[in-house]
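Here you get one chain, nothing else, as structure tokens; it is the form predicted on its own.
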Amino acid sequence: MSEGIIIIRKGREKPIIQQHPWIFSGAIEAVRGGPTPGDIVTVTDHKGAFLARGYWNPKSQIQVRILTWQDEPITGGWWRKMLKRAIKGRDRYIYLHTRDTAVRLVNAENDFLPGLVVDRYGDWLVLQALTLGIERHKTMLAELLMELLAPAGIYERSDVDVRGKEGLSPVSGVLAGQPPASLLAIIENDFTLQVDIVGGHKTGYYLDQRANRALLKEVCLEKAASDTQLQQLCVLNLFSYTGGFGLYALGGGAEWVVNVDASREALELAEANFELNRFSPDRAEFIQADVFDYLHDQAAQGALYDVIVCDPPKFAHNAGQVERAARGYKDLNLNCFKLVKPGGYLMTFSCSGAVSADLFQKIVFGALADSGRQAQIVRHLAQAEDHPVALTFPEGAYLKGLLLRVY
């Protein structure tokens, strides 16, 4: 069977020419050559001129995900070349963090490998196949990664909801090499953390927040050194998961950190991570609670904190959920503003790709206005540099945040 051809409607070529990696169903005029779902296809304009090459899935709203804008074959050698390029792109990051043992190596569309995520945790790799095209190639990709990096093993964490949009079921398990231990120890910025790559969130840990955790440590150090009225630096870590932000706060001189999360298992691992880094147990509290309820209760009690970190899970999975998500973000930030001591800091985030950075800032502004407080933006926050964003794919900038000084 000849290679499938996807013909683009007249006037719909511009995003493809500008190297956006997604082609939606509405842009397609016709499909020729009888490709099967997951096949590599050639994309042409309505006159037959070559535009791109990618993989096809008629079950998805995004019917073609582009792999290359060059008229070149997509062979095993091509995949190997692109994996090597993505890994090489982390050389500077690895050089700057020579002791770190966890890093994102492939960031899907942002590394021009749509649907593929690869994270390294010590001697193991975790692979996510988010799309049908990557699902079809994942065994070959695992073999190439074993060849290029020689890890002890590769574990698959394709147990994510987004696969449903591709007509795929969740999958997890060993793809190559040895199975991982139930917990793996990683080093990040001189902290040691245990990570559950089999059952933890995402691929086991929130690698994208590495730089912001380091910034929190700096904020705590600066606050402790400059505030002559400060008696005890208290930090509230909301949606704390396994305690990463809380660890950095203690490393920055915080005397007391309250970690709040709905998951008992996550909090138990957080407590183990605090002990692993030799922080006294009387410097931290681990509270299992609904964060919204906890904040309302704390505000009613008049509690105050020097620094608050608010890093909630994704509230909006698509554009239709943005309005509801905005209400959630506003409620969270309104109560956070009520709990920050004058001159203290709020570090607040959204990881919802459907919520733009501009909209998120407007939501936080609305919360501030309702709180009656004043605040300054000290820094705009984003994902760590091992999570690069392709300039032609603004959707890749999913994580946005604000470091605010509150009065």
Ligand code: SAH
Second form
Amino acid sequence: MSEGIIIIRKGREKPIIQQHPWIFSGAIEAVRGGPTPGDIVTVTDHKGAFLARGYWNPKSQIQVRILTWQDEPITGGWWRKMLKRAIKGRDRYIYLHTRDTAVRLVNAENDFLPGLVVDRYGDWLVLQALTLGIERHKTMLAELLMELLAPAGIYERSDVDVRGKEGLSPVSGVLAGQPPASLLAIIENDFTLQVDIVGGHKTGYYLDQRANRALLKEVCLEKAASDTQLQQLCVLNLFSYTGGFGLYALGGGAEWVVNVDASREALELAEANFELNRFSPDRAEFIQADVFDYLHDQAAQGALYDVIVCDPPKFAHNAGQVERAARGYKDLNLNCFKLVKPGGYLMTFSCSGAVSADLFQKIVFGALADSGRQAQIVRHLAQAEDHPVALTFPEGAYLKGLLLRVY
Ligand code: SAH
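Same protein, different state: after the form predicted on its own, show the form predicted in complex with ligand SAH.
All chains and molecules follow, beginning with the one already shown.
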């Protein structure tokens, strides 16, 4: 097999040796062998010694994504072995949550399969091909997944902006097997949720917040049980999407949940999800609004909640947007602090990879200082464990949050 060779500049091999999966154009001295974009290439140091093997895309700033640091061929058997390893890595999660039917099976770089995301929703799989290298292999990957997991079908949701950076346009549709029903019911921690894998956000649902939703239920249970002054446990679920956190709040004994989101479709599905779990409609409100405006209004009216969840979309898509994102997070959290009852809780998140956990904590601290309130960190929060982070790839830890007790 004649393979393209990527030669790394002298002194730039350290991150590769340390198994960071990305090689930027600046680290590359030369490209030999005339590879075609998307091809598997061999990466060597400036003297020609083997460093790694991956796939190449000259259109992307990340020119090579590494698949292996061993001198082994990237064959169908290699992809099969790596998919099996990723799937096997979910055994711990499945063992602990035997009734759950939705799980992330492949978490891209963090499962050493850069650019590939695979989520399971009941009998269907959803695949995202985020890079040209995966785009080129996706049919074969879908065949392997059919063989390994025998799902009813595999639906592709590669309709994401990041593909533009790889010179790819968005695509979605059936990759293998049967087309999915318009809504699929999944079970998550004994709640039933309808997921729209064709038209919903990401692959249909925010699986990454699952453990934090379970924590919210616990917070509500404890609060309802131990707060003797409490008359009605009220929860504000900001950026509610299809109501996940709200369901868990009711499941934890909250009397009243206000779900706020800009998306009418998401709120309609949220309402359907509340009914599906047999929660009386008079325990919840579904408000279509811009959360920033809504919070300003609520603060002006002096509204108060026992527990607030604030789970906004990604504000910073790159390092250049961090400052503006920080202002957004500060404004949100300042208004959240104003609306928490003394002794209540704020669960606040950022899913911007470009905003580190440390920076996020500083932003929330800035908001607290302006609010004149006091708060304690009860827990540092992160993405669910079926979204593991490769230790060599800190970029994988994109979701960060704080559970705060506010006085
Ligand atoms: N907490 C949810 C996921 C939230 S995703 C869960 O656990 O499933 C972010 C949500 O924010 C999306 O549903 C999106 O429609 C909504 N959104 C984005 N910008 C908004 C804004 N300015 N005001 C209100 N909702 C917004």
